[in-house]
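Here we start with a single chain on its own, the form predicted alone, put down as structure tokens.
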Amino acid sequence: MDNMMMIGLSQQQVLRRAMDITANNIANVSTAGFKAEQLLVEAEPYTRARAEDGPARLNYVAEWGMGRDFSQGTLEQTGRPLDVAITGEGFFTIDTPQGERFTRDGRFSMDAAGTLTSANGAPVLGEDGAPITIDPDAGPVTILANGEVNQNGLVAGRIAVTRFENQGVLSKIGDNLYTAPDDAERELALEPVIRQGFVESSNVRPIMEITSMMEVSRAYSSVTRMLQQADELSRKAIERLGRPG
């Protein structure tokens, strides 16, 4: 397979992946705490392609990684007493069977035992590393800006907000949750700013994503035409060379 075909196929693979990511962003435009993602592309991941009678520089492309926009999403008021949103850096800390996980989705609830749980039903951890328990019969819950959970004049716990020195170490695992390596530098936010009765919306910008989708679609069509032309040239060359002299 010649260089043009290899380059075209590598571009198609990257464009398909970019389209999948853009489509996922659009699908999560209304997901609380969702952070927009973008494909990172690497040029010349392999030996540089060469052409005898074409352009001097021919580059393969490949997926290098995933970039995430961790900028603040808009806060939407819900009025639900257990809905909370972080203003600024940090993530809520969730206890799962696989270990601690992190999220910006503050749509919390209370299970039958009174444990404060995430939207996925996992316990929300306090700064002491233990789940926060609320008495279902003890009246309204008040959550202060520093994360302190009060009920009937008593402190039930303080919601942990974990900050990372480098958010690039976070890996998405689904269900709007992130995981971090054990050696990732992290700390509890000393002065978190939490808003009760609010939820952080997705930071996906639909217009930008639709524009990106159109650009990817046009680029894919262009590469497809290039491959079709290259295939046609090869076919004609073979036919000509195969004719009797």
Contents of the next structure:
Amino acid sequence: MDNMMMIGLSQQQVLRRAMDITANNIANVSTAGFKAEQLLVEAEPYTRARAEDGPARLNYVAEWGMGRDFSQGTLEQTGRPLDVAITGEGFFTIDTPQGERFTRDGRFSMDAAGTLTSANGAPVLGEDGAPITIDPDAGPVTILANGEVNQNGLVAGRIAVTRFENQGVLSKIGDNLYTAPDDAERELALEPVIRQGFVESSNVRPIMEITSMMEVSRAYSSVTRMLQQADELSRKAIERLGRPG
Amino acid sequence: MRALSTAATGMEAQQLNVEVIAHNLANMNTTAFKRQRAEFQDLLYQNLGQVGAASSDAGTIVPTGLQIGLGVQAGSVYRITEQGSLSQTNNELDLAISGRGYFRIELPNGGEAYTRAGSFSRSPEGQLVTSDGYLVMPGIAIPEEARRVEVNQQGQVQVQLDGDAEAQILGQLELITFANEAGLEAAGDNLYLETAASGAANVGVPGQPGFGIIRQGFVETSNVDAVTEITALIRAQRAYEMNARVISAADEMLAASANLR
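Could you present the same protein in the form predicted in complex with its partner chain, rather than the form predicted alone shown above?
Shown next: the complete complex, the earlier chain at its head.
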């Protein structure tokens, strides 16, 4: 009997977590460069029931990890000359005070000194590993598809696009940034495709999220019902067996 | 339950989005208004399973971590400084800037502000002033007997006086540019103020490289595009509704548990 309760509880916990992730996806439906996430669930095969007379093997459910959908978000035209979006793989490299960080959010601007910066004001790194500096007083800036930043026919630098062998090693730290472990295999994309005047929008698919949310809440109520029935059953058993005579 | 507060951050963000859109739409007919856009960033993440943690004694490694995001926050509301279209007024003191730059205005408190709204007038003393009566710098005094004021594309102000055969030069208008225009602080009344983010004011003459030219008899219209804004409004509203759905679903889950006994 207790097994039923424990299994139900383990599922409830996982469902709550799935709900948290769905809620985060939906909250970030307007976040530039956001990548949707999904909980990956598996049966937990190794945990045995504690009851002496219970079955030998019980399957609990447990979360196994989280999958991130790195598919391309749609490009949205903004009309700002320093907005750039990557088509295809790769990340912009941002030099934050905590070290290099990666992002798909290409809403760049120029600070008072002419340095190309991310939305949070940290410098965007060029291919040579140095920030890109633009002359604030010299004409419009053109960014070519390969990331080259041009001004008045002169090349001011080339925006670095970092690719990872395995994007699963990236972890999110908020503010649209990712970190990678130091030993992650990474390389500079040789032929990146960058679009000027566009921003990559969030790749959250609202209909899918709402559907999975419904699925989660239905599953949750059915587990709850199961728990209730288990409880009912044990109450009845106690009542009946405990009746004298 | 995290989902409740996560969805609440989503609703708050979309509310801000709608506020920005409303402000743009309200200023659809404001001279030289620059539209704004709210941009969002994901909030903190809670690490429940670290990426790269060992999953067994044999050295296998968890391929993906388990991170749960806590929602969204407004990153910034930035101004899109795209040129607005020029609309002809035939008023001789309406000056539009085609290209980069701002007019410099002297505020009554002695400070300086910058504007692209060039619908100027003449003060009782004959000075060139904004529609609020603030002096356009450098001060240009138009004599009473002036027949017509001419401003050329390079900002030179000339005037034809009654009885004079030749035009008389009254002065030279200046334009101001900033390294980061989007960093200017909007002060209302079509005025902007210099900030640390915008960089220092850079004075120049219209037509010089990096500066726009002056068009007399035109005003710059607002760069708000009604269709874009309405589309954004619909999207914001739907996103708001979805976040509200998450709250009610999460609430139902909590209620189901609460009713257990």
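If you're wondering where the values come from, they're calculated on a predicted model, not measured in any experiment. Between two forms, the rigid core is the largest collection of C-alphas that superpose within 1.5 Å. Numbering follows the first chain given and starts at 1.
*Asks:* Does Arg235 move appreciably between these two forms, meaning a CA displacement of 2 Å or more on the superposed rigid core?
*Replies:* Arg235 C-alpha, core-superposed: shift of 2 Å or more.
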